[in-house]
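So this first bit is one chain, no partners, the form predicted alone, shown in structure tokens.
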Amino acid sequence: MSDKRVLLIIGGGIAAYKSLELIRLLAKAGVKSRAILTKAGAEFVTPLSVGALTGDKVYQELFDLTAEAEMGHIELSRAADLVVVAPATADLMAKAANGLANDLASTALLATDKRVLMAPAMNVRMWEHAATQRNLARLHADGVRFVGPDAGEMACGEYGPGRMAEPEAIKAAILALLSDGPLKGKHALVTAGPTVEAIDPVRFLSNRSSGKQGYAIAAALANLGAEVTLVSGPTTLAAPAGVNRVDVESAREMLAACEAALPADVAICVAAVADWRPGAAAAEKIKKDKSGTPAISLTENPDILATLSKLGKKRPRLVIGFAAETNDVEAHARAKIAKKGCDWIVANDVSGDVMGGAENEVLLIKRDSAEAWPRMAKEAVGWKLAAEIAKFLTAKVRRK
């Protein structure tokens, strides 16, 4: 990484303060910083400090004749590998979303040709505003990336998503794209989300799957070059940059995508597939009557992770499973790769509120060694679990 540079955008926000030590860590990890600090980032950290880490002048002014002579705001935009916004506030994210350019970081955002990467940070309400929204799927759609928000307690008292990534989670995103795509060539098959199983046309069997997280893992594959297919469940998020996306409702409808989907590298089955459905649906909506309540037979569905595990030739080089448990998380995961065939398992207990939440903790389980994640963001894990992937692939096979 000595050779790569970081064009980082400082925006107005008290999590500014997080900027400084995200420049140390990537210092630390050999990639060099230049800062934009926005008129409003300079009410929360001084160029003074921001200078001192990047060991770079800190650029502040559009109109500045010495800055401009210097280097010009278009250079500027154009000499680092990577531009980071961080923390990227609802006010940077609706400029960069309409192609606004009235001070020095948006300009730089629309002057710049390279990839751009951002680490949301407002009030969980101005996350939340439709507006926001808005400019975040059309960012997207432009082919930003993020990073975050997490969870959590904010500095105005509220709690819910807006909180900046932490410094360690945002390095891990940059240094993952500046890799130059380990996983370019790789096709990665994730499945996310619920299933839904039919009972009658308005009822049906699911689960509290968001498919926050496999949406992560698909986003981080894509970031590192992989061309991945996403095999979805019914969610209300948008498909992340870069990924193909198929809608499925039932698990027969998704082991069918993920069979069509083949050959791929690797699979990760991260969808809550339901387990049973109903023997026969209602053609007609079931109606309360007299007679009591109506007895629904079921039956068991397809196993996805299983049958991927299992299919010889055609199977996926690395095939990941995920636990969901309640209790004896470890000792259930464990059971489920001897049982299921495949590679990895990770596993985590979603008694709390990790099922519809923004963060997980979780065990990543290999036959021969268990590692504990933190509690973090769904990015973060995602970012993690795509390094390891990435490691896996990319090993020179030992010849004996």
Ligand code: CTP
Contents of the next structure:
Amino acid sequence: MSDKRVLLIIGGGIAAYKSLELIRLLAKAGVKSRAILTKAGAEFVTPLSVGALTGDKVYQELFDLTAEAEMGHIELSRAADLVVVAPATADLMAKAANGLANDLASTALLATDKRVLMAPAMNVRMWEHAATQRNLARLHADGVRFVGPDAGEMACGEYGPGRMAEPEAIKAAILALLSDGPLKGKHALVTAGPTVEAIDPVRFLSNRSSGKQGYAIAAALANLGAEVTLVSGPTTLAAPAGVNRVDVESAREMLAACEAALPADVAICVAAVADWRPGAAAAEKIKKDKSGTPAISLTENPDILATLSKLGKKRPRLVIGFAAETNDVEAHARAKIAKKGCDWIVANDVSGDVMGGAENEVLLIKRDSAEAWPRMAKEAVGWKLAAEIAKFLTAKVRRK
Ligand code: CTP
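To test you: the structure above is the form predicted alone. What is the structure of the form predicted together with ligand CTP?
Next comes the full complex, this chain leading.
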């Protein structure tokens, strides 16, 4: 990473102090930062502290003749390998989404030809406001990558999503984006979302999975250059940029779509597959008639993770499962590795607000190790897991 450089735009938010830590972490990883500090950003951190850490001039004004003479704003926005906005305030997101260019930060964002990563940070109501969500969707469509925000207690005393991702998580996303597509030429298969099992043409059995974690993993893998097939049950999420999504409903359709997508170098089964389905879906809507309350008899669904793990010649080199548990998480997860024959399990405790929520707290269990990751946004889990997968698939010595 020693020749890599990021342009870090520091917006005006209480989280700006975390960007100082980010600059330090990047420097340790051999990545140089050059900073643009917005007017509002300078209310939270001083140009002196930013400059001391970057070891470079801090750029602040669009119409600064000295700065322009040294390096024009167009060149400034292109000299970096990656543009990072942290904290990305609601205002900076709105400007970027609408192509405004009335200060140095927004002009640099409009003039850049490099990838852009944003780490949003704002009050929860501002984050949830329809305008911000509209801007977010637009920026996603424009190819901007995101890390966070995390949910939690905010500086203003409110609780919810809006806290900037932790510097470690932002660093992981930056290193992944700077790493020149280590997964280029690799095919990744990801299952996500719930499955829907028909009772009759209008009723079904399903679960609370939102698909967010699987989509985040698929997006991170695509960002690392993988060709990604995302086999997804019904969700409200848009397909991440550069990902080939195959829509399915039932577990049996999901299995067939996975088998059709093979061969793959890695398979990650994140979907919350319904374990059972009604034995035979009624062809017509079941009516409330004299026969009383209908009984639904259930049949076991195929296990997609176990099937992919035991494929023989066609088995992906790395098969990863998720384990949704409510107690004795590690013990149950280890039992699942043994039972299903996969290589790694990402275990999480779903007794709290994980299902459908924005964050996850997981344990990455390999056959001979276990690593607890702190609670973080599901995107950040995606970045970290994608980095682990890249490390495994690109390692020179093939591990058993
Ligand atoms: N899984 C699958 N097909 C199934 C059931 C589960 O591919 N029919 C996968 C999930 O995608 C996940 C892993 O198996 O990667 C574990 O899912 P989980 O729901 O935690 O476990 P189950 O196998 O359903 O076992 P249990 O409900 O007894 O905990």
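Because the structure is a prediction, the values reported are computed rather than measured. Residue numbers count along the first chain shown, from 1. For clarity, a rigid core is taken as the largest C-alpha set superposing within 1.5 Å between two forms.
Comparing the forms between the two forms, the C-alpha position of Ala370 differs by 2 angstroms or more, with the core used for superposition.
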